[in-house]
Every structure is written in C-alpha cells, then in structure tokens.
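What follows is one chain in structure tokens, specifically the form predicted alone.
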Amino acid sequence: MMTDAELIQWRANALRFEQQINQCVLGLQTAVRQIVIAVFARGHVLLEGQVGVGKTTLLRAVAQGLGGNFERIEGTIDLMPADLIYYTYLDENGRPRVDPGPLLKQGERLSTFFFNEINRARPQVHSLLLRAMAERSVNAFNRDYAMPHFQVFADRNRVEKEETFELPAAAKDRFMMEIRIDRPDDDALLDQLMFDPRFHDTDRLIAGVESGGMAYERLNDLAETVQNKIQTSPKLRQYALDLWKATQNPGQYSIQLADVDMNQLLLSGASPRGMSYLIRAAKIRAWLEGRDYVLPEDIQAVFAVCTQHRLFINPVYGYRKEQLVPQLAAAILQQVAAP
C-alpha cells in the first residue's frame, strides 16, 4: 500500500500525463480523461470511431506516456491465435526458427498491447485474447507466461462492415470501457489539424510526450491503494445498485423510449463485472478530482462509457441499436434518483 504522500505525487503525475496527451490529440478531452481513468483502474479499453479521427495517435501517445514495453498487432481476417504467440521463419542459414510473438516477446515487461482493428480478427483470436485479458497470462509451449502489467487497448472501425466479426458479448464484457471517438466539429480545431505543421508528423508529435514518468510497474499497487482509500457512502451504494437494476429492467424505473416496448427492448443488461468496473472507474475519477470519497457525479461521468457496450438489444430493435443504446443509458441516469 502506498502512503498519502505517494498518492498525492501520483495524482500530480496522472494529471500531467493527461495534459501531455491532450497536447497530442485535439478536441478529445473527454476521451483522454476516460482513458486516464481506465489506466489507473487497470481496465482494458476498446475504442470505436470512424477512419482518421485520431484513435491510433491517441493510443500511441498513451503508450509513450506510460512507458514500459509496447506491442502492437493488426487485426486481419487471416490472423490466427498462434500468430499472437509465435512466428516461424527461415534464418540466414536456411534453418527453420521459432521466435516469440507479440504476446510473449516482452515477457513480464509487456505493459501496453494495442490491437488495431480488432473486429477484423476471427472469433478464435478473440478467445485467446479473452484469457490474456482476464488472467493476464497466456499458455504456450506447455507453460504459463505471466503478464502482470498487461493492459489492452483495442480499436475498431465504425465505417467498414465487410470482412469483420462482431465481438461476442463475453469479449465486450472484458473491456472496462468502450470509448467513442468522434470527428472534431470545431472549426478552430480543424484549422489547427490542417494547417499546423506540428500535427503533420505523428512520430515527432508523440515523441514530445514524456516517457517513463509513470513507473508503470507500480500501477497495480497504486490502483489497489486508490480502491481501498476512496470511500463510498451507503446512499451512494444504493444509487449504484438502482442504476444496475435499471439496466436489467428499465420499465421498473418508469423509463420509456419513443416507439419502444420496454419489456422487449433488452436481451441483457450490465453484468456484475461491468458494475464492478463502473465503481472502480468512479473511484479513480474521485481521486483525480482530489477527493477521498465518491459522489454521484463520479458515477454519472463514467456510467455510459462503462455500461453502453454491455446493453444488448433485442434483434427486433437491432436496426436502431446505435440510437437506442445511448438513449437508454441517458434515460437511466435521468430517471434513477441520485442521493
């Protein structure tokens, strides 16, 4: 466990980390804050957005700021689980060689794993990733390899649907957050992105992020300390429980959406793991805000990003999924009374 003085220093480091990332990617302050929360809550993150909106740049900046060892793999339709474990080739003498793949190459030092275009990979690959994400270990060559600092950042393209595989519910549930990255619509930001040469060279832009200032190998200890230090009142616990129940049975809380039979809308609401992630994220937000107790606004700030990808819509309403899920999350927050 860390001391109070160490927690204060870590909070200053976290806010500086957030500030540096915001200097790399413009107009994404909300997404950056959500990623910072996930980093310190030790949760995996799924990014979803259109092409060219800064998803990869954002994640590279996060990896640079965190330090530690970084690996990246591209999701393709022919990617197989073994490709994450090892790869084979002929060496300079024409002899077959087997070298560790991206999950094993860095050993226990692997801290950030970026899975680009995850929905292009087959379900078999998702299955392997599920175990690695849940257990922070992988079995290969008849032994287990531990990855105690392992954190996954995956992204998926919202536009392309050909040759893609929808992530199963179990896979989505392993991600603490699904963060939506939208195209900036502010003219001043677009002007900077187009005409400021600083944003034309991504490698140089990311190199400007201070690296190694986070002592990534201590993040697990920090997360445990914060979760134990930050307090929740009985009324706040009841509020969180009501929110959870509302994701299971919105009609019970008089939640109505236009032209929707609320009794038929959901196949499944948020899982217990999802609500646990919600509280972990809320505690980190409270800590970043300089408090040692959680307020309703901490939960409200992370509710949608922790919950929406865990709300599974009846196929009857599937064609309106992109519209209904955010509406339902917003309606739950509006209808469930906060203490």
Second form
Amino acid sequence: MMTDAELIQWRANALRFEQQINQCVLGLQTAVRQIVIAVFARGHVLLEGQVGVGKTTLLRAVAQGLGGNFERIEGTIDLMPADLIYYTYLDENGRPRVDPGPLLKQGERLSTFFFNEINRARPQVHSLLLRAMAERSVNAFNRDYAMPHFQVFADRNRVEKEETFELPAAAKDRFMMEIRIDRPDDDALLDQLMFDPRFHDTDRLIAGVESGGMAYERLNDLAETVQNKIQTSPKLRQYALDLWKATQNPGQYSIQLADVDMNQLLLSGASPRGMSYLIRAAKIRAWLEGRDYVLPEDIQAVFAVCTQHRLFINPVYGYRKEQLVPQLAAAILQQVAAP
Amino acid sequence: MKRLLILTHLLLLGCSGANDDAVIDFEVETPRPFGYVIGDEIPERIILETRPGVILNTASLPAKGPVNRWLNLNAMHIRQSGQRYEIDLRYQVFYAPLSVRTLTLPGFDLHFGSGDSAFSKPVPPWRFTMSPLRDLAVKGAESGATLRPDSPPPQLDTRQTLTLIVAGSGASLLAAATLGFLYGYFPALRRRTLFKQALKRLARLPEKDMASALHTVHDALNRLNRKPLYQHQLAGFYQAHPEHRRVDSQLNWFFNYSNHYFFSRNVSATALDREKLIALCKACRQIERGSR
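Would you generate the structure of this protein in the form predicted in complex with its partner chain, following the form predicted alone above?
Next comes the full complex, and the chain you just saw is listed first.
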C-alpha cells in the first residue's frame, strides 16, 4: 500500500501523462481521460472507431508514456492462438527453432499488449486472449507464464464488416471499457492535423511523449491503494445499484425509447463484473479529480464506456443497435436520480 | 256736360259688380288625385275671404255623415279669422272598386249673405282614382297563395352586444386563469409550483432531518429540469432556465453541500445550513412566480 504523499505524487504523474498524450493526439480529451482511468484501474480497453482517426497513435502514445515492454500484433483471418505464443522458423544453420511469440517474448515485463484489428482474428484467438486478459497468465510449453502488468488495448474499425468476427459477449465483458474514437469536428483542429508537420511523422510525435515517468511495475499497487482509499457512501452505492438495475430492466425505471418495446429490447444487461469495473473506474476518476470520495458525476463520466458494450440487444432491434445502445445508456443516466 | 254724364255712368258701371265679387279670395286645396283604396280619408281645404259685411252661411256647408252610398264626411272644421275662413273637410271613401276607377267628390254651393242680399259660390267637384285592395282574380292554391302571413317583426341587432359579452367573459376568464396560474392553483401546472410545494414540505420536516430537506430541493430541481440535475450540468440548465442564473452562487453552494452531505464523510448539518437551503428555495419560488 502506498502512502498519501505517494498518492499525491502519482496523481501529478497521471495528470502529466494525460497532458502529454493530449499533446500527441488532438481533439480526443475525453477518450484520453477514459484511457488514463483504465490504465490506473488496471482494466483492458477496446477502441472502436473509423479508419485513420488516431486509434493506433493514441495507443502507441499511451504505451510510450507507460514505459515497460510493449508488444503488438495485427489481427488477421489466418491468425491462430499459437501465433500469439510462439513461432517456428529455420535458423541460420538450417535447424528448426521455436521462439516465444508476442505474449511470451517480454515475460513478466510485458506491460502493454496492443491487438490491432481484433475483430479480424478468429474466435479461437479471442478465446486465448480472454484467458490472458482475465488471469494475466498464459500456459505454454507445459508451464504457466505470469504477466502481472499485462494490459490489453485492442481496436477494431467500424467500416469493414467483411471477413471479421464479432467479439463474443464473454470476451467483450473482459474489457473494462469500449471507447469510441470519433474524428474531431473542430475546423481549427482539423487544420492543425492537416498542415502542422509535427503530426505528419507519427514516430517522432510519439517519441515526444516522456517515457519512464511512470513506474509501470507499481501500477497494480497504486490501483489497489486508490481502490481502498477512495470512499463510496451508502447513498452512492444505492445510486450505482439503481443504475445497474436499470440496465437489467429499463422499463421498471420508466425509461422509454422511441419505437421500442422496452420489455423486449434487452437480451442481457450489464454483468456484475461490468459493474465492478464501473466502480473501479469511478474511483480512479474521483482520485484524478482530487477527491477521496466518489460522486455521482464520477460514475456518470465512465458509465457509457463501461456499460454500452455489455448491453446486448434483442436481434429484433439489431439493425438499430448502433443507435439504440448509446440512447439507452444516456436515458438511464437521465432517469435515475442520485440523491 | 254731356261728356261728364257719360263718364260718370261708365265709372258707376265699372265700380258696380256681380254678387260673386263679394268673395275676394277663393281657393280649394285638394290632395293627390290617385292611389286611394277603400277606407282612406281624403282631406279637402277651402280657403276664402269675403268682403266686409259678407257672412258665410254655415248651413250651406255639407253636414257630417253619409254623403252618398260610398262616401262619408267624417269631420268638418271652420276656422274664421276676420273675413277669412278656412274650412277643413275630411271625407272617407268606402267604395270597393274591382279595378282602378275614377270617382268624384261632389261639389256644393257656399251661400253668403250681406244684408238682404244673398249670393253663392260653387265649390267644384273633385275627381280622383281609387284602386282595388287586391286583384279580382283569386289565385288557385296550386299557383301559390296570394294571401301571405304578416312579415315577422324585425329582430333587434344583438350581435354587438353578444360580441361584447363574449369578449368581456373571455377577458375575465383569462384574467382569473392568469391569477390562478400565478398563485399555482392548477394541479396540472405543477411545474409552476414546484418550489411552492417544496417550501411547504420543508416547513413540515423536522429541523434535524437534513437528508429529507436536501432531497426535497433536489426533487424540485430535477422536476424543473425534467431529469436529474447535477452540479456539472448547471451550465446546460441555465440555458433552458436562464432566470435561475441569478441564484447561481446559491445553487453551487447547494450542490457542494449536498455532495458533501450525501457522498463524503463526517458532515453535520447546522441550523445555518438549513436556513440557507430555505433561502435558496424561497429565491427559486420567487423566480417561479416571476416576481424576481
């Protein structure tokens, strides 16, 4: 457990970390704040967005800022689970060799694992990743490899649907957040992105992020300390419980969406793990805001990103899924009162 | 001499006149000579002036009563002023002609006397036409009745009065509704009485029950906002309810206090806090009534 003084120092580090990422990617302050929360809550993150909006740059900047060892893999349709663990090749002497794959190469020092285009990988790969994400360990070569600081950032684009595999519900539930990255719509930002040479060389841009400022091996300890120090009052617990119940049965909370039978809308609401993630994230936000107690606005700030990918819509409404799920999350927040 | 005699004789001849010359002025005034129907009265006026000493013999005037089978003299008045007479006769005709017919009021002689001498002046007969009341031929029932009912009496024009009554009633109702609205008497318009109800509830709550008091004010604000209102949403709230910007500092105090009370630790309520809460509620009530 860390001391209060260490917590204060860590908070300053966290805010500087956030600031540096914001200098690297423009117009994504909300997403950056959510990623920072996920980092300090030790949760895995799924990014979703259109092509070329800065998902990869954002994640590389986060990995650079966090320090530790970084691995990435591209999701392809022929990728198999074994490809994550080892790869075989002929060495210079012509002898076959087996070397550790991306998950094992860095051993315990692996801190950031970036899975690009995760929905192009097959469900078998998702399955392996699922265990790695949940248990932070992998079984290979007849032994378990622990990866205590392992954090997954995966992304998927929303444009292409050909030759892609939708993540199963169980895999999605392992992700603390699903953050949507939209392209900035501010003309000044777009102008800067187009004409400022600083943004043309991504490698140099990311290299500008200060590395090693965060002792990544202490993040687990920090997360535990924050979770213990930040308080939740009975009133807040009741509020969170109401929110959770509303995701299970929105009709009971008088939540109505246009042209939707609320009793038929959901196949499944948020899971207990999802709600646990929600409170963990809310506590980190309260800490970043300099409080030692959680307010409803902390929960509201992370509610959508922690909940939306856990709401499974009845296939009848599947064609309106992209529209209905955010509407439902917003309606829940608008209907449930805190005090 | 002979010439003088002849002149004198001529002068005497010139100065002497007939008996008729005793009437200096004689005039008969009659009305229009057409368009009379059965039962009409016809006035006739005779104006005459006699020489001094000549007197009208009133017995020579026709007597009141039937003149002939279709004519009646209803009235006769004589007004005498010196030698001037005005005689008003009023005849009534009872002739029922089948078509337009010319009739004659009979003439008569006026007799005058002067000493022993007497003379007369004729009042000429007067011709006029009478019309039948209706056609001779009676129409058959199939061709439509000739006789028709009397036209109904014309209605008084009450439109303006009615308009004024309606406008007056409408204005009164509107004024009463506005007053009721301002006083919050309409249950359907609870949103205009949110803080009135909140103040009532606060008055009923025990002084130490700060949680319920805060809940009451939160509830009023939430209902005004139509969804839960939090401190970080105040900017959006002011856009929809700009009049509440005047109590911005009080609202910020309220949300800070509520956050500490409900979500932090070791916050105890004081009487001063309650007073500030009621002051906020009263300020919001004034805004709600439009008096602030």
